[in-house]
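Just the one chain here, laid out as structure tokens, in the form predicted alone.
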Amino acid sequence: MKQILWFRRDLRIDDNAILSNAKNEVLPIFIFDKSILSKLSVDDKRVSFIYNSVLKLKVILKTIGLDLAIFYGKPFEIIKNLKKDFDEVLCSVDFDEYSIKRDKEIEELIPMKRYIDSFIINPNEHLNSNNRPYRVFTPFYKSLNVITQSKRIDTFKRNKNLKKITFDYNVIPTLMQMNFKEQKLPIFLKKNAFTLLEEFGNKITSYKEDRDYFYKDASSNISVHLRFGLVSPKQIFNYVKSLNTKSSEFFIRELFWREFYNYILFHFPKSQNQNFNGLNIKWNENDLDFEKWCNGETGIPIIDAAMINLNNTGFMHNRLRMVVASFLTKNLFIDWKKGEFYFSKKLLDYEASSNIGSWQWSSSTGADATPYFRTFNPYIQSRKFDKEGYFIKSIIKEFSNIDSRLLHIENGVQSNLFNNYTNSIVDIKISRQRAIKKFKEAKNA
């Protein structure tokens, strides 16, 4: 049997299913997707992380005997015109509209077996006691007492007796051929995930208390890796129980909600373009107010600093990601589905289940979201969690002789005669009762 090993978001050779399930003649592939590339612009930071990334497992492979034949093009047609020497293609599944129509579309050409390898579990499973798949996070979580009570996942193991297929495709595409430029890292996207995870080991204890104050450097930094499968779910499990400490509970439940996130994506396709709870929403439509928002031209610090932040690194913390969503969903209550689309198009880490997931949320339209009453106060949000303004000063530089104080005020840096910083476009407590009255509005419809 001579199989196809597709690579797609689990570049690596540990815990990989596809190297676990393979057979005998094996011919592993990379697919720079043309469908997926064409959307993204040519500074986008991903394409270079995920092309160094390609060529790193390819090194990797050799090492092992094998090897990785890379391509630039539409999977069908790559797929297509392979079909004829091989019997079968092994892969990871993902949940998104495209790639389920993309894989089934492929399907026809050639036979398909998908493994569960970029999450730790299948969403297939774990029904409530209607057989009915959860909507809330929490029962969710309790029903899956099992595994996350374990102090280790089993992990794929290897097939060690692949036999390496001799190909002709060894012209590796490069950035410029796909019409990218190489971009500029940070830096700790240079590191592998191991070195990652062993430095979040050294400051766990303290990640409960500071994971929310975003001028701290309390994260792991492991979520771009996790997200195109330098590591695996399971991997990351594994280490943070075997640190056995508070924190590290509190941080293996977080990567739950990740998998409460895909699960509800498998099983709720249809909530990755519409409300979740089905409300009728009558958005606000104003682009002017969205393009300030992209932009960082709010004036309102915490809000400008975040999105500039974003614009210039693709990174945002996890704190700041409900902050502005909320304000763009509940104060200037425009379509999270507008927001949502931007994140994708400049998060590192952009995984649509999360993200999506993440949206509803913040947007009071999810599973398990935030009441629609609630809103953040970015300025409470800011004072809370960065009161000397660290991270919006290290951002904004304008505002570094600027009184802390007066970040966390409504349009209180706006009072310095010195600054020229734009008023703020929305009246947090008037757009506040404005959305509170719509969801209203919305659920008596």
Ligand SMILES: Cc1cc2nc3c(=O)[nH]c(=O)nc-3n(C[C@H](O)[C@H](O)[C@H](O)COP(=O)(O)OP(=O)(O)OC[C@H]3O[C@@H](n4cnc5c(N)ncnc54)[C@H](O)[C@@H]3O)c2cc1C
Contents of the next structure:
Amino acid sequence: MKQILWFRRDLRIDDNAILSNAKNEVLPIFIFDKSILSKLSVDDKRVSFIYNSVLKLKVILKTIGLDLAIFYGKPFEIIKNLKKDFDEVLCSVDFDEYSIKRDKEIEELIPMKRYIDSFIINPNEHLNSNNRPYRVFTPFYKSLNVITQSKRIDTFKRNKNLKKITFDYNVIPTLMQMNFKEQKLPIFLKKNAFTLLEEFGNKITSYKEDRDYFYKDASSNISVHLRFGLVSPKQIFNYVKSLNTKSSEFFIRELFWREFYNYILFHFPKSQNQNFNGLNIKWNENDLDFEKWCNGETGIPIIDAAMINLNNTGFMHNRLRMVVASFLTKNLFIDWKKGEFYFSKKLLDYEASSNIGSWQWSSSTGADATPYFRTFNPYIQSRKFDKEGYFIKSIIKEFSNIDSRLLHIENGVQSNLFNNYTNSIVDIKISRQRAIKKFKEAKNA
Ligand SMILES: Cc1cc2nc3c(=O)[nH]c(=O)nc-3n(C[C@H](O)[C@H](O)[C@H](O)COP(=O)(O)OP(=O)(O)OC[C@H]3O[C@@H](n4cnc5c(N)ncnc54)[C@H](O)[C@@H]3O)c2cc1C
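Which structure goes with the form predicted together with this ligand, now that we have seen the form predicted alone?
Let's see the whole complex now, leading with the same chain.
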């Protein structure tokens, strides 16, 4: 039996489904997929992160007697060329639309065995008492009590008797050959997943209280490593459970929001580009407003700082994601799909299901959505979670000497004549009322 082990978003050797289920002779491969990469810009930060992670995986696989063949091309063509020497392909399940189609086509060429590896639960297995998928987080989460309340979840044990198939695919494509430039990444991404987890372990007791204070470094910062499988969700679950703190349970709940959104997209694939709750909303089509939001030029300090920081680093704190998403969809009344698409190009941890689910949640169109009359007032949010303006001032340098109180008042910064800061593009109170009116109309239509 000769098997291709196709690493995709499982770039690790522990708790890895394919290394556990493989038998005998194997060829581990990674494909830089031309169809995906051709849509990305030359300065995409994720490609730098994945590239470095794939090279590291190759080194790690060598330490266990294996190796990694690295390709650049279309997966269908590459597997077509390899298939004559192999019996089957092993890989983890990818749930997104493109991957489902890609895998279906490849399955016509060679048998494929797929394993749930990037998520804890199989979305197909947890239905409600009517045999229907859950649509709301809390009952979904409660139904998983046996898992979420357990002390640990079994992980995949690596088959240590695998034999390497020697290959002559020794040329590793460079970033430049794939039309990318190496990008500077946020410092925390230089650390490996287990260092990040250990650091989180030292501060987890304050996670529940401090998580929303976006100037503090209170969360795990694990989402990027998790996205590309440098750590598995089960490993994170087991580590956090072993700490046995009050915040552990709170954190596990967050980790299951990721499961929930994957579950929702699996059962309701149309929610990728339709309002989950079916509301027919006539959004504001003003491109200039949208552009100003993207560029951080709205005249609202917290929104602008969050967006500028996203554009520079590829990262945004969870509370800020909620604030900018609410602002875009409620105050500017712009379609969540535009914000979702923008995040999909920028976020280092971009995960289609979490991003779509969270955007729909924020815009009150989703599963378990926030009620439409609930909007985040950006000034109240910044006063509450960054009173001294530490985050905002660290991003918008011209505010560094300004009285912090002005950051939390509508057009407050602009009242200081020495500042050359644009006026707010929208009145928060009036725009909130407009959003409520429009939602009411859509509901009653
Ligand atoms: C509009 C919007 C878009 C988002 N898009 C993404 C995305 O593309 N990819 C992504 O991984 N997360 C997304 N999130 C969720 C969340 O913001 C990030 O997971 C979190 O900020 C990552 O930082 P962390 O690892 O330090 O989080 P922690 O607070 O340490 O949480 C640990 C892990 O739990 C999961 N998690 C936490 N909160 C959520 C949540 N609300 N929804 C889903 N999973 C969650 C993540 O996997 C995260 O890494 C989005 C949230 C919003 C409001």
